[in-house]
Every structure is written in C-alpha cells, then in structure tokens.
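Only one chain is shown below, in structure tokens, and it's the form predicted alone.
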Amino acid sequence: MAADTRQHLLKEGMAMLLRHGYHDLGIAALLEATKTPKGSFYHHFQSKEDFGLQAIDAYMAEVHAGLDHCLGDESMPPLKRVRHFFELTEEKYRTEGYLGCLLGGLGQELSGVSEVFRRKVEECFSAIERRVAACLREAIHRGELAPGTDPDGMAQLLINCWEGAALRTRLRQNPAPLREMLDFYFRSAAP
C-alpha cells in the first residue's frame, strides 16, 4: 500500500509538474488531488526537491521503457526504431494535451536556480542520447547512415532539436513542429 501511495503521488505530481511547473506545484494541492495525508507525503519524500527529483526518476523509467520497446525491436531497421520512439513520444504528448517533456520543462524552469536539478536533467538527456547513439551506430554498420557519421553528435542534435520542437508544440498546442522536425532530421540523415 505504501508503494501504491508513492506511485500515486508521483503520477499525479508529474502531471501537475507538466501543467504548472515546479515553482507553482503546491504540496497541499498535490495532497488534495491525491486525497493523501500530509504525513504520507513526508514518509515517501524528504522535501519538495526530493519529490521533484524522484518525479524525474519516475519519468525516466517511462522513457527507458519506451526506448527498450522501440530501440530493441530488431524487426525494424535502426533508423526506423529511433524515429518510432519519437513518434510514440509525440503521441504521448498529444494525449497529455501537448504539454511537452517534463525534462525540458523542469530544465528550463530550474537550471538557472538549482544546480541539483540542472545536473539531474542534463544526466537524463545524456542517458537518452547514449541510447539513441548506440542505435545510430548500428545504422552506420548496416549502411543506413554514411560511414564516418558521428552517432554521438547526431544523437545530441536529435535531442536538442526535439526539445526545441516540443516547446513550440506546447506553445501552439499542435504537433506540427515535432513532425516537421522529425521529417527534416531523418530526411537529412539519409546517405
């Protein structure tokens, strides 16, 4: 039951962080939304900062599950696997009302005021980049990308472009920036 309470707080809290950001996330509002006693919150989280960091970990568990599902699907060529991951992510954004990426939102909001959050978000982006780069290496080996292609640089560029497009998608409440970015990126990547 305790694990269920923690998961419920994290799930609702992630949604609230996406909608309102870290600074506007009120613990009282989270407790009210989840019908959780205050003591239960502090049983699972030392502070609001600890909650935010654990929310990032929970978000990354979902991201890694998506990466496992897509990048591990060897029935598809590597570049299609990478694109499929981002297409599924765009679909998730759609179901959430185009609020975008929790990492991007918290990174923009907190990187200038919290070194702890800045490092945590950067580590998460780097972990995603490493996984994408490994798949891009496979694409080079299979001839989907030109020899001499820098898979690490390509993965970093993809994440950077994705995050910018996610912001524009949130501003417009429309998936077009994400789809246009993916089309451009993968068209440009072709040998």
The other form holds:
2 protein chains.
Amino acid sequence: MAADTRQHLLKEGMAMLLRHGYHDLGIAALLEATKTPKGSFYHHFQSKEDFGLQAIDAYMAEVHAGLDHCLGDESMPPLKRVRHFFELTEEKYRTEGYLGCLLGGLGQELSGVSEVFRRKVEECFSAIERRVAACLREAIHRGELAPGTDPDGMAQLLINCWEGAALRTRLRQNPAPLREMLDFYFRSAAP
Amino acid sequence: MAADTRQHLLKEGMAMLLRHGYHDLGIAALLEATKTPKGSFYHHFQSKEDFGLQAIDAYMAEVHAGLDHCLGDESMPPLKRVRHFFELTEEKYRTEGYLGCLLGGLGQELSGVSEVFRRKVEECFSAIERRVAACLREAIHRGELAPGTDPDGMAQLLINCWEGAALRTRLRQNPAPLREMLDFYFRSAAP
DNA sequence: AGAATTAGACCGACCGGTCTATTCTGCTTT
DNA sequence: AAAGCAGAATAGACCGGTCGGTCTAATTCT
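Show the form predicted together with another copy of the chain, please, because up to now only the form predicted alone has appeared in this conversation.
Zooming out: every chain and molecule, the one shown earlier first.
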C-alpha cells in the first residue's frame, strides 16, 4: 500500500502539474483530489520541491518508454521511427486536452527562479535528445540523411522546435502547429 | 506623476514577470521593488490579473516597435528584415540574462488555468505572425521565396520554433539554440 | 512487538485585496 | 494672482483565506 500511495500521488500530480503548473498547484488540492491525508504526502516526499522533481522523473519514465517502443522498432527505417515517436506524443497530448509537455511547462515557469528545476529540466531534454541523435546517426549511416548532417544539432533542433509547437498547440487547443512543424522538419532534413 | 507610477509598475512588472512568472510574483514584492504603496497599485490596476494583462500589452508595445523598426527597413530585402528582427530579439534576451520571451513564459504557465490569459497570449502571437507573414509575402513577390510558399504557415512555423528555441536558451543560458534554429529555418525556406 | 504508514489538527507566514485617511495637483472663481 | 475645491494619487494598516510544512496519535502492516 505504501508504494501505491506514492504512485497515486505522482500520477495525479503529473496531471495536475501539467494543467496548473507548479505554483498554482496547492498541496491541499492534490490531497483532496487523491483523498490522501497530509501525513502520507510528507511521509513519501520531503517537500513540494521534492515532489515536483519526482513527478518529472515519473514523466520521464513514460517518455523513455515511448522512446524504447518507437526508436527500437527495427521494422521501420530510423527516420520514420523518430517521426513516429513524435506522432504518438501528439496523440498523447490530444487525449490530455492539449496541455502540452510537462517539461516545457515546468521549464518555463521555474527556470528563472529555481536552479534545481532549471538543471533538471535541461538534463531531461538533453537525455531525450541523445536518444533521438543516436537514431539520427543510424539514419545517416543508412543514407536517409546527407552524410555531412550533424545528428546532435539536428536532434536538439527537433526537440526545441517541438516544444515551441507544443506551446502553440496548447494555446490554440489544436494539433496543427505540431503537425506542420514535423512536416517542415522532415521535409527539410531529408529532401 | 500619475501615469509615471503606472509605467514604472509596468516596466518593473514585465521584468519580474519574466523571471518569476505570474504566480511566483507577489504584489508585495513588486511594490517593494518599485517603492510603491499598495494604494497606488490598486488605484492604477483593478487586480493582479488586470496588471498581468496590461504588462503583456506593454511587452507587445515593445515587440511592435521592434517590428516597425526591422520590417519597415526598406534598405534590406524582406527576408533579411525578418531575420534581423529575430537577431535583435536574441540580443535583447541576452541583455536580460536569457530569460526568454514573456509571451512564452506566461502562455505556458497560465494557459491551462486561465482562459483569459490563454486567449490574450494567443492573440499576441497571432498579431506578430500577421506582420511577419506580410513581410514573407513581400519576399515571395520579390522572388526570395518559392512562389508556392504559404506565407502564413511559414510565419507561424517561425514564431513557434522560435519560442521553443527561446525556452531552450533559457534552460541552457546560452543563445546557441536560437541561432541554430534561425539558421535551419532560413536555410530550408530559401535554399 | 515494532516499523511503516495514515490521519488530520495545527502553525506562522504570506497571499491578493479592501478600506480609510492623507496629500498632491490642476482647475475655477474672484 | 490668490483662494478654494474636487478629484486623482499616495499611504499603509488591516483582513480573511490559503500556503507549505510540522507534530502527535492512531492504525496497519510484517
């Protein structure tokens, strides 16, 4: 039951952080939503900040699972795997009501005010990037991308533009910005 | 002296909102920073929300001034004008300590929780976009871009990717993401 | 039994916002 | 030009509510 409560808090916490952001999410509201007493919360997490950081970890576990699933799919050419990952992510955003990406949300809200969160979020983006870059490297090797292409730069570019499009998707409540961004990127990268 | 206090609050408010975001910015902190008594604040603004919305207006006045300056510069070809605007914006970010864009920050933090802010920020992006699109249209007319190019789509793409790169610049405290994004965009758009 | 977990009353600090009093400021009237 | 006055602006004490966090006691596991 112990780990259960923790997981339950993290799961609901991710969803509430996505909608409300960090500072607008009150502990009391989270406890109300999960029917958890305060004692439990502070038994499992040492502070709100600790909770936020662990929620990011939980989010990243999902992201890495998606990457495992897509980038490891050898039945597709590497470039297609990358695109597939983002298309699945778009689908995930849709089911959540177009609230965008937790990393982008918390990164924007907290990076000016908390060095801890700033570094954490940056490290998460960088981890995703490394995996995408590896797949891009394979694409170059297979001739899907021009030999001179910089896989690290192109991976970072993709992640960054994706985040911008995700914000816009959130503002417009519409997936078009994500789709148009992917179209442009893959059309330009692999003509 | 009246409009003076208001402007002073808005100017300092923009800077503090950029760093702290909305919910982490307390009225008391703003009043302390500007040596303003509370009575003045609530004389000039009806609420914190009203203040936030007016701070966005003040920010947009600066953006439009930058657009006037760059996009109206007939000594440059249209495509160069657009790029010049973003390069100046990057320079502005640098002087502020790489805190990124206020629209991106408030958009991410508030769009899940306030329909008013969501619409406001979206309308601001859309306004910038219209002006960029007009300049792109001129670029097409002058043969700088392929005749079939969609100026509105390309303008939105540029704004969106810019915002993503701005977030990353904030996270890394480094302008490289912005530069690499512009390079990719203009290289791909006008080969 | 003893450790892990749940339970929730309680705390001081701070939040956005209100209220009344005072001080400026510019216009009207003479 | 001086006096008087009304509205704008400043000043800050004050308010109820909510914040993150603590503490002790009860309960549930192994």
